[in-house]
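In structure tokens, one chain follows: the form predicted alone.
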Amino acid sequence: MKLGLVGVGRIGAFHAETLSRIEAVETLVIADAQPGRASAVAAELKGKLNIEVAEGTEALLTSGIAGVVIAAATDAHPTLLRAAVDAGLAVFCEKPLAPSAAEAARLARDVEGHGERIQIGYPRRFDAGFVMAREALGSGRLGWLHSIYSTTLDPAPPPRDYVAVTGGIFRDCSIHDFDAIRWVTGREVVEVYATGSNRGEEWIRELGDVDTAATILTLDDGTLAVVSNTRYNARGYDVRLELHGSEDSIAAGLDDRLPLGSAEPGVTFPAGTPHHFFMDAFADAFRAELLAFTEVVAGEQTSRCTVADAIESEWVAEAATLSLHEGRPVRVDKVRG
């Protein structure tokens, strides 16, 4: 198949060098906002898959693609997705939606009715940890749920205009979490709280944003989870996602990669080199979801991750948010619009 591909900065060029390696992918046609960082990334995928060189979205949309990647800024997504839906093609959007979950709601009205073709991405659904966990726990195995901890600390920060577009990082880093623990549960959030905190680059407080935050969710049952975030965990990157049951408790995310060490005299576990970053941490889910989108375009199989999943995971965000800004618990049903 013939699929496009719109940026190719940080996750997209990853994005474009994972589909050289799905077989049903024949040509990619690839478009940026730098023409020059476009014409770089063909030039390394040379020889891997027909590659061709967009001038622009539009041409890069009616080139004969049947599917289309949407890895640009986050301040581009909606515009970009509505171009691509306009167009009849399948759509892959990276996450989030768009700014704002009110913006992202009005996209969500304007595609309605197109959204078994579009596939966010959320690359933890597709990763054998989470996919075990979420078996274990509609099983039965582990009882009821009284607690949950989500984990996903960063190496170090992304780049500041990058941050500076991706609405804060509840909705940038955070709103991975909340999805895996949704997906993970079937349970939705009812309320949130949330604080945050600045230790490194001024920047980020300048740009209205924390680099560290933990965040507390209250679920519909009543089981409470636990979110931690940061930018600055030195020792690699840690994701885990732990649940406690009244049965049994599992952990993905809890391999010998692990960046933590064990104060612990004679304990050697995690001896592993520490994963560096998501790219390699989750090359295998990154893989399984754009394998599943090739799916997608091929009509072999509905989207597995929607729009309106999308929406609820920024509903809690933006509720993380006001929670940060006005240091009290926010109900997710008083921010929905």
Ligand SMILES: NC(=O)c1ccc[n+]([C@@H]2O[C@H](COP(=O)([O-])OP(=O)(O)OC[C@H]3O[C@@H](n4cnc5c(N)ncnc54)[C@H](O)[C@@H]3O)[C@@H](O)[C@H]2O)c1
The other form holds:
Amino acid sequence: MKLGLVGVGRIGAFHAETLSRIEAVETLVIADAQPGRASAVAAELKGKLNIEVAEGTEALLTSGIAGVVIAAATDAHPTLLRAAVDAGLAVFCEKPLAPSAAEAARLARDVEGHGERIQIGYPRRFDAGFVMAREALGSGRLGWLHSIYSTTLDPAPPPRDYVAVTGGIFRDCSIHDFDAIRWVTGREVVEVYATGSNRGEEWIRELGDVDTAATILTLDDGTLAVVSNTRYNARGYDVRLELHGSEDSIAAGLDDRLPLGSAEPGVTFPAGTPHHFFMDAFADAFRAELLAFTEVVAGEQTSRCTVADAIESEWVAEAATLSLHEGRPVRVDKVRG
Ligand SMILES: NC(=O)c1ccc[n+]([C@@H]2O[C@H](COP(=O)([O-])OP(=O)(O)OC[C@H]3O[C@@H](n4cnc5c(N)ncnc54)[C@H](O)[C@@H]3O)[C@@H](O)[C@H]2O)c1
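Please move on to the form predicted in complex with the ligand, as the form predicted alone is already shown.
First the chain shown before, then all remaining chains and molecules of the complex.
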């Protein structure tokens, strides 16, 4: 099949390489707003698959592609997603849908009816550990959950220009935790209490964002979840989801590469080298989600993360942002449009 890819920055270039290793993808047409970026990625992939560089998004969308992967900056998602849907294409769009929940909701209304042909990029839904944690909970063997701990700690902040268009840490980073909690438990979040701090570089505060955040979620069955995020976890990239139940407890992301030292005498776990990039930690999950997308393009399956599904996490991120700014718990139904 012939696919398009718009935006070949950090994740877009990585997706291009992943797509080049998926057999069903014969030709990839790429475009980026920054001159030279698409040609540079094309040069790296030469010989791995047929690769074309389009002059712009319009040229890409009319180049005979069957589907498109949108990996451009967050503020470009709504326009690109609408254009791809108008062109009648199957679409994979990176998270989040938009820099604000109101914009995401407008977008969701506009693309309603196209739902099963749009997949939003939440790779934890395709990660073996997260899948197993979900199955363990679904099987009943954990009993009822009393506590969930969800952790996403980045080793270092992304570039300033990236952060400036994300809509803040809750929409950019914590939204992965919010989505994973919803997906693994099958429950919705009813209330959010968030706080944050700025102990790192000053430019994050200047952009109106925090570098570290803690969020307490109350789910609709009363389960409490604690979400922890930072841009400054020097020891490595730490992504974990702990499910603690009345009968048993289980964690995704708890392996030898966990970036945490034990203070206990004689304990050597974890002994591996921590990941420093989300691309390494989730390489298999990124491949699995893009493989699933090629099946959506081919009409062999429907999207496993639709816009209607993804919009719920945007409301949680919106509630968390409001909670941080107003210093109080916020009910999600008070922000939902
Ligand atoms: N699912 C994940 O785990 C994950 C991980 C990283 C990033 N992301 C998401 O992917 C998106 C991109 O992140 P990144 O880290 O690659 O950012 P980046 O800043 O490295 O790259 C963004 C690219 O988009 C291009 N771009 C911007 N507007 C465009 C437009 N209108 N048309 C074409 N190209 C355009 C820029 O020139 C740049 O090359 C963000 O929305 C981010 O939230 C998701």
